[in-house]
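One chain follows as structure tokens, the form predicted on its own.
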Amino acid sequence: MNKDVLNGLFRPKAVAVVGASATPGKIGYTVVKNLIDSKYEGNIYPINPKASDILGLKAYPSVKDVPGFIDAAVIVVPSTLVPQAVIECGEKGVKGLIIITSGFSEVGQKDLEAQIVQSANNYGMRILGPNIVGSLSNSDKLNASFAPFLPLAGKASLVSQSGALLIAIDAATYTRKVGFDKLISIGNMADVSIADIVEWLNEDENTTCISLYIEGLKDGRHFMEASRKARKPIVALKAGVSAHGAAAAASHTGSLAGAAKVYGAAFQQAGVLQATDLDNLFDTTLALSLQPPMNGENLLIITNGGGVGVLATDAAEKYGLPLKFAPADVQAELKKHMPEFGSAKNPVDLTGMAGNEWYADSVRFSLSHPWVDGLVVLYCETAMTDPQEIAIAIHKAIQESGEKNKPVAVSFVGGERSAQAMTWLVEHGIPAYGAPDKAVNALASLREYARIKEMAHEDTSICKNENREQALKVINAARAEGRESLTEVEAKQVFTAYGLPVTTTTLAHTEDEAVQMANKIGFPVVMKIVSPDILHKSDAGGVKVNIKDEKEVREAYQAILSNAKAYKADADIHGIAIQEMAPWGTEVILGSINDPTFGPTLMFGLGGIFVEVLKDVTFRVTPVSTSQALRMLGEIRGAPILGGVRGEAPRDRKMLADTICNYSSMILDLADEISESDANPVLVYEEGKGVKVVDARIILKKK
């Protein structure tokens, strides 16, 4: 990131509008008018060869005719004229281009878009866009866009890939009472990316929280790196995560991996909170922009109404922050600020008699007590109290507590007076919501932020246990035969090169060979069809288990061949695999896809033939360390199975985590070769007895 250039783009001291117009209704007119109306204090230079004056400002035929310097140029001329405008801006020494004009890659004009990016980069300029609304900044009094006005002032900044949504959010900031310092439209991301802006906003003194609306990323790993390094909270709403239109995949992992799961994993690893919807993006942004993270699990709720207290208690459990009873000393102190029939357990019910002093004393004490990690204050409007006075009392108590590292969120339930009081609270740095569950969810977000930032800085050292040369030998031999998938035997050879504990497997081409191999391995054995055209062997009747003697080997050999030919008459059959029959263990699956956005991505979950039905899986973008792998084991619904249930001994989680780490190393090291892969099932034995990879599948990348 070139900070000086991006400063010129987002905080310019002088702005030119290339394509400025004197005609109301045209974008070139609106941009100039918005710059004036936002009380922008820098120089504004309208550029129009046919006008001498626009909205009282002197117009110039070209940016090159402007006598002073120009930091940013807003370009609104037709797409065919943009290349020349870019060159002229470069010759003038402009730092950044805000290209509002559409008609580039979004309509198939990729070459034209590439041309303007190359020209801009030749001159050391950066491009925001094209196909955007523009850029807005309250702290700079800058509305370099065709959005109608600057947003409600606040401490967050938002980046949006959707221009229409950005305009809607701009207006909604006033009705939602959630303020932003900057709104940045990013459009096609031809040059400046979301990651670039995250890096820049991380250094911006006017931004305390970074909010993102994302439809897709071009370089997912750059985004993860920028987000992981950010000192400020980031919340992202990812659109386009439905299953509609998902491409068919050859592996179990490919069929289970979707945008939602991969992006969710990437966000978690990068320390980014994921918003569930637009409302939640607003609510979470408000909390993150005004309050510190919640660094412990102990949430205390103070209320004057039992009903909202119960609703808040339900919400706390729903959002992963279940309430605990307050310690005896906390309860004893809080009892002093309520009638005898009140409750100090948690939620703390001050009762409907609670006035300013009871609220203030309870809040002040609670924040100062070491047991309390976060506080939610609820108020139901009553005839005996003034919501504004309650709000002032809460704010004063927070200030008097001197506590800066414990978050507070408030919910007032009532009419117009309560709404006005909440607006006052937000203006004074305390997030306030119209429903108790939203206030609790805000604290849950602040707790989640603390947790994921810890996770983002976990050990990420990868397992160094590879023989790349051995793996490539197998892969290259398959490619030489024109194949894009490895047989099970070949896949296990690649797995072995990276230290994965596979079952002994050999390939028989005749019945007699099968008998010899079975005798050598030792009965019982498993027999499987080996064909690049039959990836899901069970579906084809191509698997026979628990073969106990030579007679059964011969019978199974014939049955498997017959089933395979019936399943796919023209299948290329390499032979039949003879494999040791591993003893029973808990079945799990490891898998990978080479995601177009994030690259090699690993999946773990409960395995076996029902994996696509159960869908009990979790994902990570590689690399995955052993400590991260252990965390993955606890994320699936079936996690208790690995811990030992119904009298069974705990499974060998340590060896399983090491295996996941080695698997991660393989798919990362062979990212240029492997498109998808599965190890399914992987049998996990009792603690100390290891794991065994029973089946293996590798789909190669097309070259």
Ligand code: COA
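Here the rigid core means the biggest group of C-alpha atoms that line up within 1.5 Å when the two forms are laid on top of each other. Source: prediction; values computed, not measured. Positions refer to the first chain, counted from 1. Compared with the form predicted in complex with the named molecule:
The listed residues are 351, 583, 81, 554, and the one at the hinge between rigid parts moving between these two forms turns out to be 583.
Put simply, the smaller rigid part swings 9 degrees relative to the larger one between these two forms, by C-alpha superposition.
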Contents of the next structure:
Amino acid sequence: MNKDVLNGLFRPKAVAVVGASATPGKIGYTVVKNLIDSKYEGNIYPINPKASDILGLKAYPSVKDVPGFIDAAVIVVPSTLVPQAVIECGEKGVKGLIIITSGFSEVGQKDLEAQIVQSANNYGMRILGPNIVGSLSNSDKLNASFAPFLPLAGKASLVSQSGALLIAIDAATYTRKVGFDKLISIGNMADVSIADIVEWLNEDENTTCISLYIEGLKDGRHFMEASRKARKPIVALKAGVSAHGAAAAASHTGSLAGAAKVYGAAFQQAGVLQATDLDNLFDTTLALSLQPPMNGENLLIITNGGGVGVLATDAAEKYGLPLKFAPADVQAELKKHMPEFGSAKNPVDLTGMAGNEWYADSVRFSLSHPWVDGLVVLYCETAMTDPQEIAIAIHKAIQESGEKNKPVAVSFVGGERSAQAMTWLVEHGIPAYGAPDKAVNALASLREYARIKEMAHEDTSICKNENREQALKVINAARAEGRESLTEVEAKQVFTAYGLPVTTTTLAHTEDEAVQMANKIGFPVVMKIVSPDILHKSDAGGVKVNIKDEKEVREAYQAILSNAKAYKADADIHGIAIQEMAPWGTEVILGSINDPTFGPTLMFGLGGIFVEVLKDVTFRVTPVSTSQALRMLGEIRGAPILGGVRGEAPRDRKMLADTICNYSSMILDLADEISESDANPVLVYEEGKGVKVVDARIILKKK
Ligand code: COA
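Structure of the form predicted in complex with the named molecule, please, following the form predicted on its own?
Every chain and every other molecule in the complex is listed next, the one we just looked at coming first.
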């Protein structure tokens, strides 16, 4: 990130509008008018070859004719004229280009887009867009866009990949009372990426929360890196989670991975909160932009109504912050601020008799008590109270408590007066919501943010147990035969090169060899067809298990060969694998895909029906450390099975986590080679007894 250039782009001291027009209705007119209407204090230079004056401002035929410096140029000439405009801006020494013009990669004009980026970069300029609405900043009184006005002022900044949505959000900031400092439209992301803007906003003094509307990232890993380093909360709404999914995947993992899962994993790893919908994006942004993270699990709810208290209690459980009873000393003190029939347990029910003072006293006391980590204050409009006075009392009590590190959210349920009181609260830095569950969800987001930040400090050291050369030898030999999938025997050789504990597997080419090998491995053994043309071995009758003696080896050898030939007459048969028959263990699956956005990505789940039917799996973008792998084991619904159920001993989770870590090293190190892979099943034994990879599959990248 070149900070000076991006400062020029997003916080310019002088702006040119290339394609400014005196004709109302044209975008070139609207942009100039918006700059004037937003009371921008820097110089505005309309650029137009024919006009001498636009909206009362002196116009120039070219940026090169402008006497003073220009930080940013908003470009609104048709796409065919953009390359020349870029060159002139470069010659003038402009820092950033806000290219509103459409007609580039979004309509297949990729070369034209690449050309303007190259040209701009040659001059040291950066491009926002093209195909955008523009960029708006309240703190700079800058509306360099064709969105009608600056958003309601606030501390969050939003980056949107959809221009139309940005305009809609701009208007909605006023009705929803969620304030923003900057709204940035990013369009085609030809040059400046979301990651670049996250890095820049992280340094922006007027932004406390970064809010993102994402359709598809181009540079997944850069985004993760920028987000992980950010010292501010980031909340993202990812749209289009259903499109990219399970299309024609060669592996099990490929069919289970979809944009929703992989983006979800990447966001979590990068410390990005994920909004569930647009409504939630607003709600979460409001909380994150105004309140500190919640550094513990203890949520206290204060209410004047039992009903909203129960709704909030349900929501607390739903959003992962289940309520606990307040300790005795907290209850005793709170009891002083309610009638006899109130309840101080949690939710704290001050009853319908609660007035300003009871609210103020209980809020002040609760925030100052060390047990309380976060507070939700609920209020149902009553005939005896004035919502505005309650709001003032709550705000004053928060101030008086002196507590700055515990978050508070409020919900007033009622009519117009309650709505006005909530607007006042938001203006005074307290997030307020029309429904109790939303206030609870706001605190859950602040708790989630604190958790994510804690996780960022966990051990991220990766396993380095690799023999790349050995793996490449196997892969190159397969490629030399024109193959893009490895046989099980080959895949296991690659796995072994990265320290993965596979079952002993040898390849027999004759019946006698098979007998010899089985004797060496020790009975019982498993025998499997090895053919690049038969990926689904069981379906082809190519697998025989629990073979106990020489006679059975010979029978199985013949049976497997004839089954394979019947399945696919011209199959290229490498031989028959003779394998150690691993004792029973809990079946799990590991797998990988090479995600187009995030690169090598790993999947873990329980095997058998858990993966087939329930799709109970979890993903991580590599690298995955052992402690991150342990966390993955706890994420699936079937996690208790690994802990040992129905009197079974706990499974060897430590060894499984180490195996995941080694698997991660393998797919990361061989990212240029492996497209998809599965280790399925992997058998997990009792604690201390390790794991065994029973079957392995690797699909190579096309070269
Ligand atoms: N330098 C400066 N101004 C120039 C110029 C040059 N080299 N060449 C022409 N102009 C002037 C034109 O004369 C015109 O001014 P005028 O009204 O005084 O004649 C002005 O620039 C605009 O050019 P015009 O040809 O009238 O274009 P337009 O306004 O019809 O369309 C865009 C231009 C950029 C708005 C249009 O091409 C476009 O891309 N629209 C879509 C924008 C959009 O939706 N973006 C994405 C949102 S998500």
